[in-house]
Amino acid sequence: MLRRALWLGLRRGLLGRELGTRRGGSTLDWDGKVSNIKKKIQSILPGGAWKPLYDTSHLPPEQADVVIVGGGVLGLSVAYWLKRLEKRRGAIRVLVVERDHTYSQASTVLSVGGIRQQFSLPENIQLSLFSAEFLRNINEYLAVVDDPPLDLQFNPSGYLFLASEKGAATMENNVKVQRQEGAKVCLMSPEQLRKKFPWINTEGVALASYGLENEGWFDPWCLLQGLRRKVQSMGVLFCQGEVTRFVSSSTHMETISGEEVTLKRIHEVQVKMDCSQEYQPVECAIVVNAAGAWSGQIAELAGVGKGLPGTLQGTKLPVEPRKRYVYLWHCPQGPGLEAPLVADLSGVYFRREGLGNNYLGGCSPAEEEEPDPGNLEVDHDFFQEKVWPPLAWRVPAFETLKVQRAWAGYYDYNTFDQNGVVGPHPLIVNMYFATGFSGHGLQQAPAVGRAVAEMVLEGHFQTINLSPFLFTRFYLGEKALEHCIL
């Protein structure tokens, strides 16, 4: 109380000051007057040193209509979409719960960055031609008042997938998809190849797919800030902590079948903060794991898959992480500024980075030859032995090449068909899903997050159907199966 009172009583002080030095007071003395009463203050309460009071402001809100755990690309465009599509501005209050502000050991920011509509399932091609025309048309989505425009440094160089005899037939039904949804590809003989791009080696190549249209990359890091800052002057509110828990009740019910069932509905998330060993709880009416590599286990802690095997409630979701290398080499007699992203038939990748004959790429190790994903440590000798021979017969001047640096990355990859999930959980009925994409979450981020938005807000997908992508998939056994994964 004593405490109380004194501070009432320098406060009432400093607000008669305020005023009477509008009328001519000095302010100089004014603060040496205050800093004397502190003094005081000091010397009489116990405890010793005046300190501020408590801050609170790094602290997540009490209540969140959505809370969004994750806030990557994904993440952050789902909020983006939300804050867009909502009926009446201010109306739907969005919490992004990101463990990592510094986004060291994110999926978006350790990618090449490509975009492709090279897929063979037409969603994932339909996902990727509505990204492409939102990142050429970025400041049109992501401007804000008074900051510079972005620039995403989009190179609109395509993609070159090379096919051997075995794997033509194949690539020419998928060049047929890809048209017929709209993609802009041409298929090209040896010859051809040889006469546009005289630095490929030919050899067992019987065809080619190459992207004339919306297809390249660009700065993932633009893209992942340029979101944030947009997101933020929009209201969405962020928070650095890391998901613990979920509050949920729950209802049993009956099948036609006579099968019981749990529904689950989550009423509060519990974010441990950082640095510190307490959790601040939020109460919400939607949760959207946003997790990437780590969904697996934020949808593991809100009880997905825990349940008999066999069962819709004991369906896990197949997400983990996977740790992929990326090398960045030189070789000045490399490919020109006309080079695109090439996907070789070995699985081997590469594309230029910058003007100055600089080079980065890789490849996916054979499943048996996963690296643990317990760290980003990088296997130089997978360069040697895996991704440089077959480089080097394809491009014969990367003989030469000089590796400059490398670095690892995570995959959010789907062990059960490397595809996205996307939408609700049949069981955890506020909980939904924008994960597992396996290596091309990043490009196909702003329809994923227009695609979750409609779901929340409308309860359907609107402008793309991506039911082949919905949880309940896993449990049903039906594969969504792409054949264009690097």
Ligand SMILES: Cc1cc2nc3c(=O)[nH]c(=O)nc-3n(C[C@H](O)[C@H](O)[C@H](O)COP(=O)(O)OP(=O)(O)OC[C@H]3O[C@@H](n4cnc5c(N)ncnc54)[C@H](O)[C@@H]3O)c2cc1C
Second form
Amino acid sequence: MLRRALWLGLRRGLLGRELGTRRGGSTLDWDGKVSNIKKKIQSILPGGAWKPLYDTSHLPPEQADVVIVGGGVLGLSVAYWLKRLEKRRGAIRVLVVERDHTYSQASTVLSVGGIRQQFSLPENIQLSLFSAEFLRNINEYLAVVDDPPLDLQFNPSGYLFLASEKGAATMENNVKVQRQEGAKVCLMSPEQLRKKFPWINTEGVALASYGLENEGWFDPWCLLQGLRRKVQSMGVLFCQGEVTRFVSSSTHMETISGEEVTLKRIHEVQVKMDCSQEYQPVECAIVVNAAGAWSGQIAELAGVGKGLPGTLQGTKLPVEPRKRYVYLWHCPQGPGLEAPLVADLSGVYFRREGLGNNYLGGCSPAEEEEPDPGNLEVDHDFFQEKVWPPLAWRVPAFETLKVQRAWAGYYDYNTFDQNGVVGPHPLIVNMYFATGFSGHGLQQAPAVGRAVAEMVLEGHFQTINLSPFLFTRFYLGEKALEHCIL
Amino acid sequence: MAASRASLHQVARNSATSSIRALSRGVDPEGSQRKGRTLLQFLADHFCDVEAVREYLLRKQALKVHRKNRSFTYIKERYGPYVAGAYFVLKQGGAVKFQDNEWIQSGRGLSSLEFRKFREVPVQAVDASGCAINYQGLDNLLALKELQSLSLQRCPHVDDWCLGRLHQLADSLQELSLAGCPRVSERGLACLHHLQNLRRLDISDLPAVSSPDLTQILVEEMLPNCEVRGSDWAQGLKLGLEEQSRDPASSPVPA
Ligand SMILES: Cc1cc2nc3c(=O)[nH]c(=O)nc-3n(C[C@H](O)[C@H](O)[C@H](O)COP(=O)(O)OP(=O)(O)OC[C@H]3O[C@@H](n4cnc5c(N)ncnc54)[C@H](O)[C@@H]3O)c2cc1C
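Since the structure above is the form predicted alone, I would like to see how the form predicted in complex with this ligand looks, so please show that one next.
To see the whole picture, the full complex is given below, headed by that same chain.
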């Protein structure tokens, strides 16, 4: 992963230097046209499959219909569906603003790439099923003429959730819901578990649920790059810079019940260019907040939560970065090829990584032990104290293992109910959210992008009804609680 | 609370419609093409057309495969899963064997008499070598609950996602060949552990498998009761052939 990031960075660096001499500003339009035509000629010439991955003009356009803040998998997915569902080719001008094109801190590339349907909320199951279909046909959805097909590296090995006696009833209920929604999940007794996976110590396990299809893990980079490549070919504009300010106007209104509310509309997004003090204003009609772990900050910039506590005006977007560690270890006697992603009742999870008896896994810390999210340093003691003991208890072979590598990433953690926030803000009328998915945003991105695009273009959800995930739930206090969180 | 929720919905709806209006305003500036039809514009338009046509062709290719993999619901309803499955395989160019019957090759097809005759007869073996079966078309095979032998050799659209579905045949399947499938990798092979009744498995000649020998060992470990035919067999054969063909040339002919 690191190597790839470096390689990308290098490639971008080269490109950047090469194009550094080009002028911006008034000739932008002309430049844009020329590069557009160049690209087209390139794509038609035989052997012209190589295309620069990054936009040449470093300045954003002065106008865009939709500005998407954050070019992670969620932002790109929204861009993809906006272009795909637009009524006429080229009808909407979409700009994606991403401050770091190497994605060094983006959750997307630091995740473990899992996809599962074992959730308790029907909405989450539906999102995941839709995404599985998308990923299965990724080379049709994200096909670009002349570019090689994507290799998603999907491992259809399934998730195995273990439950104690106390959790067994909940698990049974969840599986019932999952099956109703069309997921292929089976329940297993400890006896069956021992037979199928003899390396598991079943002590304390009363029941297990095992996903048979459409569950496993894949390469997040591939999805990210595939989306990037596709949306670029669809005419989405990219810009490297940081969104630092919103210019908006407000109007005072009264609701039917006589409460006074202030409606805001964003007119302009200010983008601070990379490595300079330069600001570029971008006029826009709609802003999509897909800034992942940082979306709380973006919301605050737009004025979300500035008001008396307890009012809609004063309701914050409860999304914050939470640091999660992933450890990669080697264990010669570890589970074989059949090993699924195992989620233990202690909260520890692990899965196979490749063929060479390597495994990766981790565990979410307890609420009061949350590490400081200020940096992405790894706490190795956390493995020794919190991950390894329950891990080796569940899989005795892991008593002898050697940690080889570790990294940390940020969950876009929704402190309210650990579920996504989708759709418009009720008061800042042209800001839409696609964030807060805590530990499962990657797998749901294809479906969430579509839902947000439907909301923007049609004004309501069409494919999957995500009304339980609207922002208003924070004010109303209606939790969309999910039982299966890793 | 109810009232405030209603008003919230009102607000949300308002915001949606007004943002759409704003959107359509933003879309318009296309009309400001005062420069006329410059050469560049012409070229740009023209290339757009070419690109659109190529994209269309690409999509059409994919559609063709989908169309080939549609299920024959009518036949299934009328004659049951066995006949429907057999019909699908034959139509695709494969061969089927009903229990206690001879193989039926694709060229022949099923007569209307056979349609009725085989309604209750389970399909025992399917040879779908080289067929365009994909994830969706696999439905037809997965409905054959007594299927013992399945050959998917050299199927261009069989991928790891497909292998993830074979667990549905776990009770019956004894023989499986995936030899030469270009899109099958070790990741898909990993879920064959569901097939506990498997006695013979052919995974030779899979170009997408990164380390064939290691994979074979791991698959053998995973399926201890199964004879796995893997890479070295095919390689040995190829080597043998090469040696044979090289032999006469390498031994100088005595003059
Ligand atoms: C260790 C770990 C394991 C995970 N495992 C899984 C898993 O198995 N399955 C799963 O589905 N999910 C998993 N996730 C969660 C998943 O990674 C995230 O939910 C998902 O990637 C969120 O996508 P995103 O696009 O919103 O965020 P990101 O990928 O973080 O993208 C947000 C982008 O916004 C940019 N940005 C932020 N602020 C600004 C600004 N002001 N201006 C411009 N750009 C800005 C950032 O640079 C960043 O690139 C995991 C996460 C972690 C940390």
